[in-house]
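Only one chain comes next, encoded as structure tokens, the form predicted alone.
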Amino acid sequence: MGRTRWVVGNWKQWGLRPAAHALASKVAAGLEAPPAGLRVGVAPPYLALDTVHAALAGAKVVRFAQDAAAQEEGAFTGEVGPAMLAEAGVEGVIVGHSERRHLLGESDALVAAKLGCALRAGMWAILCVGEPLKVRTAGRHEAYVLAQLEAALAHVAPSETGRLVVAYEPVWAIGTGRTARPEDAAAMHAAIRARLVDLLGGEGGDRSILYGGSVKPDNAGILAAAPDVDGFLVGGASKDADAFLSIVRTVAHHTKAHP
């Protein structure tokens, strides 16, 4: 399929339904036709994805969950499986964020089973890894993100990820207003793209990898260049629909100006 350049506003725990809809109409009001090679979503809360699919009829923008089941469908109380997802007008889930893998105890066996079956599916799905302060400061960061990506792919077969994408999120800048260097983003987005290369073969050359981690539009340009960094996950920035469109303009200039 290629590789592509994205945008993806993660809401998060916002949001009741009416606010979700204006933000989702101001957005879609705002967004140009993405230029080719470009793509732009948008992640809400389970309980405004109905009134955000309304909001967004006609705009060029993929509709993200914020996450998904292991599992298709069965005896599991309060899970949400792709199908069910798909009904409501979801094209695809992010799995593996690191608030669900530190705050809520989200192991690595558990990301992996839930992207296989988000991918399996025929779901978009943006797999999210990162290390803690402690880790980069220990040196340890490269190793431990690596060991995330592979964990979480053991089981999926190199046929399946075609639509994979993998998100690099430094658990130390999220929210925090810190950021990654534009040089320190490239070199683990290149240790990953090397790693996806090694696991996928050919695949691993075309799927995109993005970098999330209080991306605002004032450093939103000096990373879009970075190399390897294919684009965003969003998070804060996104719920003002002003700030997202700022951003998705940043990466659209730099996809017509390096296709």
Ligand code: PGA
The other form holds:
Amino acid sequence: MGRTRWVVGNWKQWGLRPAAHALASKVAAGLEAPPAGLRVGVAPPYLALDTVHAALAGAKVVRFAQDAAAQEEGAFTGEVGPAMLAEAGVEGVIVGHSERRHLLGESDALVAAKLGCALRAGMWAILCVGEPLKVRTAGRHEAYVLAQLEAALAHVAPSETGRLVVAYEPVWAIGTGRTARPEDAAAMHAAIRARLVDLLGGEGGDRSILYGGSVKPDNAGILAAAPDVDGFLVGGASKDADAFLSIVRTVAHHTKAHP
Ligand code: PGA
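Now show the form predicted together with the named molecule, given that the preceding structure was the form predicted alone.
To see the whole picture, the full complex is given below, headed by that same chain.
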């Protein structure tokens, strides 16, 4: 059996509680039991977590949050730590999303601290990496992404990375309707894989590497078939239950065909 595949919906800062509840209810109602080797997750806004979890009751969906503090607790106004999230039923977090890095100013050091804190708290942690357009145009994308990966993993021991998931999300593909070509995604995923093995040894071979950036029902199949693509982190399309479920079905089909 190969690596775990994932489809995770990142709902970002969209939807008030009734809309979040309705979306989660539709996902729960339409979700067929994922095959062995596939996990499905959603990451709603913090304040909708409880209503979403109620709507998901009994559904095999991993409960994510979109971020977490870099420390368990302390005088950090506005922050929410992993233990607080776990108490609210959260099992995993997204760390280092490009919107947090580029729009909200998160540094590599902050991302590393958040990643370590989440992993040590026993959470799944989806670490996002990805290059802006000008970096790709300049042909420096691989070095840029590998530097992000290395910085994020600087303070975690291989033994702490059992719940690490990496998501390659080229910034120019997020929310733009542009996707990486499957061969470009595959090339980057292979580079990330090799560096994970360098950094983590055997653990690095087992970690899932997701693709994110304008994944839609009509491109999920071709991207899911690309070598080393272990599933998707989905933004825009995850706000539409039918689209999200269609992407899940595509990856489920692929998981059954290539376990
Ligand atoms: P998108 O977002 O699917 O809307 O491009 C992906 C993400 O931000 O994780």
